[in-house]
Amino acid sequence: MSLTPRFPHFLHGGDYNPDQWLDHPDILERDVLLMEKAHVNAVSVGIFAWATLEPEEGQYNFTWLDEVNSRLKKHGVHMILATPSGARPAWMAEKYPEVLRVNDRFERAHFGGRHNHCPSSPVYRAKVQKIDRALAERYAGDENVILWHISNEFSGDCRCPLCQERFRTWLKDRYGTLDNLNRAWYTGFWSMGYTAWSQIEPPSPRGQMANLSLLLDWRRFSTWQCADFIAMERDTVKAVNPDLPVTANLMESFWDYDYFRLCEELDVVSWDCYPTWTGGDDADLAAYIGMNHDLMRSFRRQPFLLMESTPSLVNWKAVNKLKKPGMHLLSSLQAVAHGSNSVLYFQWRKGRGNAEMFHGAVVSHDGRDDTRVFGDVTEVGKALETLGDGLYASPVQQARVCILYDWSARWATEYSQVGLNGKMDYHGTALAHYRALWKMGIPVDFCDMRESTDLSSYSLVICPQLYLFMNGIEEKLRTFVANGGTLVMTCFSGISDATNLAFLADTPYRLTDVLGVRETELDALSPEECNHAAFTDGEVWRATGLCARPALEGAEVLAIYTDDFYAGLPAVTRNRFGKGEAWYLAARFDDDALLSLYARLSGSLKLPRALETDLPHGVTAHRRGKYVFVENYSGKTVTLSLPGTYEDALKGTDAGDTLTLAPCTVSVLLED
């Protein structure tokens, strides 16, 4: 699908920012030869340029992006145009300071930085409203502009109080009253009840951060912030022109808000990558990052854009490595292979001063366009070129896997006081079950719990470490198997409710049945101490971190526990429910045990790969269409076989019986 209706086809070019230079004329001219060079379609304009298009309050100057928007438009480079929300200009908050953000001290930001903005302030919220429409009466019309870029990588909270007043409303419309919301909160621990609701606050470490409900629900509710200011900006474009699409980059692992729920108020989801790539064995890096783009696929259950990467290094990480070569092509043709519609950077041009001045940009201080890191972006441009309409139109292969992965069970899990405090690492869990499946080259997606998922397409479902449940999800995991589905589940699963409390029953809650095993203990083993699991047939698994003692309810047991004091207790248990199977983790397993769990069941369940042979390590392939991606990430020059006749899609060349692929370097086959 087009995720870009006035230009439908893979963008190449990233952040411009022009009015950073709009003293120096000469270079504004050179720029977009310059992309014209290194096949650039595509910019990101006005990101951060809110000073400049409003110089004065009320006083709107377009003229310099309306010539920007010209230049572009000559040499064939469209524009993805920012509202510029993200950094509000100096005058704004020397005269209203409320739309300044409060911390979680109850402290309140000066002007400064970027992201510190108040979204209840109606002063901000109108300021944005007249600046977005004004850009959208002067743009939207405009065939060269083709996305809206809502603000810029929204994150943090605010504790101001017209937040707080806006929290407790929010709170009054979900419990109804303070007696549902003192149940809920279970509030008659350590004298927390509330008599009034002007009584709540945010959590704070100079008030309340004991109450897990609490911290449960501030998540939500900011979550409900960021999507409703989203929204008031969505809205206001759109109300010129509603055929323009809207986006608003998101970025990886993200903690502050529940992504499934953004996404509802997006046209396009994009997101910003900036993995630090060594050149050697970045296996495991390759897992994560793949896994962050199979996300941002999931959402809306379409193409994304990868809106942001590098194309050479960044300035903010403890170290900061440029990529080695091979490495931009191989990456950026990562983030195609799982769904992108894009190859995007930050940033084309460097800055000559401040904070980002020494950030990797196509273009560097000096202006050169016979750069290394130039040259690479050149060939990334010629291969989307190359690979064309055909793979554009082609989506990812269908996933037959689905990972539940839900932000509430998330932020639950990781407040929880249990096991390994502050390192229950629910997203390290379910990195490591996708990490197996992508070592194989086995697609997969995500769901969460909202009401609407629906499961029943999948042959494996999977719930690492899935602690609370809600919205019925017990039920439709039930469904899913007694319907013939595969259901793997973990310890520390089905624990408590949506509102953190725990259920008074057995766990997994309602689940006990389908995986014939009740959870009755939890171990926590300290970094040193492992504990093992062992087969029948001999095989035998690892087990460090976490370590539950389960009890039988009639499943069938694959392995017993070897170790401590509860060795010859079940480890690995499956049982037949319905037409369906569902097996039981009582234990936290390493990355070999979860590779030969998800090898047994892919053999079992006839499960799709890209590419139906054996991989090496540091090895994946990824179809999207007939186009099928090997990568290698290994740091070594490694050989496979290839199943079938294909033709090298970037060479135009038959592939041959095997495959040799250098360190860094990717080869996209085209099936025949």
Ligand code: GLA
Given for the second form:
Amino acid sequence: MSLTPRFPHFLHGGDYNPDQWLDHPDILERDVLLMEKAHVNAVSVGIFAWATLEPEEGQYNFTWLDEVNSRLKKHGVHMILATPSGARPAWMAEKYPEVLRVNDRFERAHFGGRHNHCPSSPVYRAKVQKIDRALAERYAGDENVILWHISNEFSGDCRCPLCQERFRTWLKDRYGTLDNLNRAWYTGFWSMGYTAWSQIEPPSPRGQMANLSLLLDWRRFSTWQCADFIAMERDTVKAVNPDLPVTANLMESFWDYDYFRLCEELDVVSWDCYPTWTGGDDADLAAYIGMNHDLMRSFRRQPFLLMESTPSLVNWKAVNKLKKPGMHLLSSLQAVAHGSNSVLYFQWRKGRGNAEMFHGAVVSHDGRDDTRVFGDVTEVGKALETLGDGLYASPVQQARVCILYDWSARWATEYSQVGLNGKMDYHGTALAHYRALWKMGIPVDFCDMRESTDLSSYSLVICPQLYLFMNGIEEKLRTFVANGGTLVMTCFSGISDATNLAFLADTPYRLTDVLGVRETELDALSPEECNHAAFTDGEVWRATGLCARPALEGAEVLAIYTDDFYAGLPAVTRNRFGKGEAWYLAARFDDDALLSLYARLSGSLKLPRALETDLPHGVTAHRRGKYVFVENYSGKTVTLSLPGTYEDALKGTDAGDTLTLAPCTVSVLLED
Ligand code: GLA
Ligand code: ZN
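Show the same protein again, this time as the form predicted in complex with the ligand rather than the form predicted on its own.
Full assembly next; the chain just shown is listed first.
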């Protein structure tokens, strides 16, 4: 499926900031020659160019952008055109301070930085709409422009009086009456009750931080604010040309907004990916990044774009490491293996000054094209051309496994004062389950708890610490199992409702008959403590962090706890329900345990793998149509036997029976 119908091919390129180089026409001329040489075919332009586009209020200057676009066009480079709302000119901040954000201590920002606008400000919205419309009128009809890039990395929230008022209105729409809100937020606690809407303030370390339902709703409101802002920009540019698709660049494991909800506003999902690869054993990191890619693919159930990645290093981490030889191709094709239809970088050319002057770029301050980085980038460009339209048209392998991952559950879990405060680790728990499947090359989708969620196409649904239940998810899970599905649910699931009020019922809510077990108490273990689960065949799993004490309600006990006052209690259970079965894991088990669990389930459920062969440690595989990506993150040379006849799609040679992969390498196999 094409994300960019005007140019339905893999995109290779990245952020290009010609507005920083207008006093160097020679460099602008050279840029396009170098782009061609690096097999670059798309660049994102204008992301932070507002001050150049509108140097004085109402005085637009598009001449430079016209010239940039026609130069790019001549060299076969397409333009992803940004709206400039991620940073604003000084004149605007000076004249209209309301465009600036108010932080959680209720202090208004001064001019500077970026990503710091108020999303409610009518002045800001009007200014954004005006420049967006002007950009659209000038460029949206141009065939060289293939995608809108709305703003940049939306994040955070504002607590100005305007945003506070919008929050109250949002709450009124949601709850109708103050009585309803007081009940839903359990405000009898600590005299929190509100007697007028005007008393409700956003969470703040100077004010209310103990009302967990307020914290949760504030995150949902922030998501809505951001979605509403994106929709405003999207509708403005689409009013001129409804056919030019819209994206916004997202971030990894992002906390502030519910990305499933946000992506409803976008045509195309894209994200910015900046792992610190070491070139040694990067298996865990690769699984973590793989999960991020699969989340991006899952938000809209379609391919996505890798909008930013570094061609070499970043400059904002504590330790900024270069990519070792091979890593650039491997990490770029990792994204493609998971469903990305692009490899794009931050940035094309290194700036001369300021905060990002030492951030990696395709072209460095020396302007040379004989560098290691330029060579690595060119190699990726060529690889994407070689893999070409056959791969481009191939969707990722259909997943039969789904992990339920939901931002409301995540926020509520992390806000709750329970168990391992600060380390309840919703994301990490989901990742642990994902990692086991990643190691076997089993494709995984993610779903959240929106009403639209449909689990019927899956064989296996995993609920890691699904603390909060909403929108009737318990009914969907019940039906899923009754119809033959296999459910894996862990401890600390089904405890609270949509506003984080505890269910007054057995745990997990309305699923104890499906699981045949009920959770009675949750215990936390210190880092030096552990417990164990022993199976009848002698297998032992190690449990750390969280251990629940369950009571049986008819399930088959597969393993019992061996230690402490838990000894003899069920630790792993399975229950047949309808045509399916439901597994319950009473504790947080380590990686070997989860690997054993999913190896067993993948056998019994005949889950498809990208490559039907044993993968050595640090090696994974992903499939798009007839293309199989075998990726080596082990830091060592590995050999594996191939279960069929393949061509090495990058080299154009027969792949043989065994595949040997050097450290930091990837092989793309084309099935016969
Ligand atoms: C983010 C931003 C870019 C740039 C890079 C640097 O992803 O979107 O503008 O600052 O980080 O890594
Ligand atoms: Zn505001």
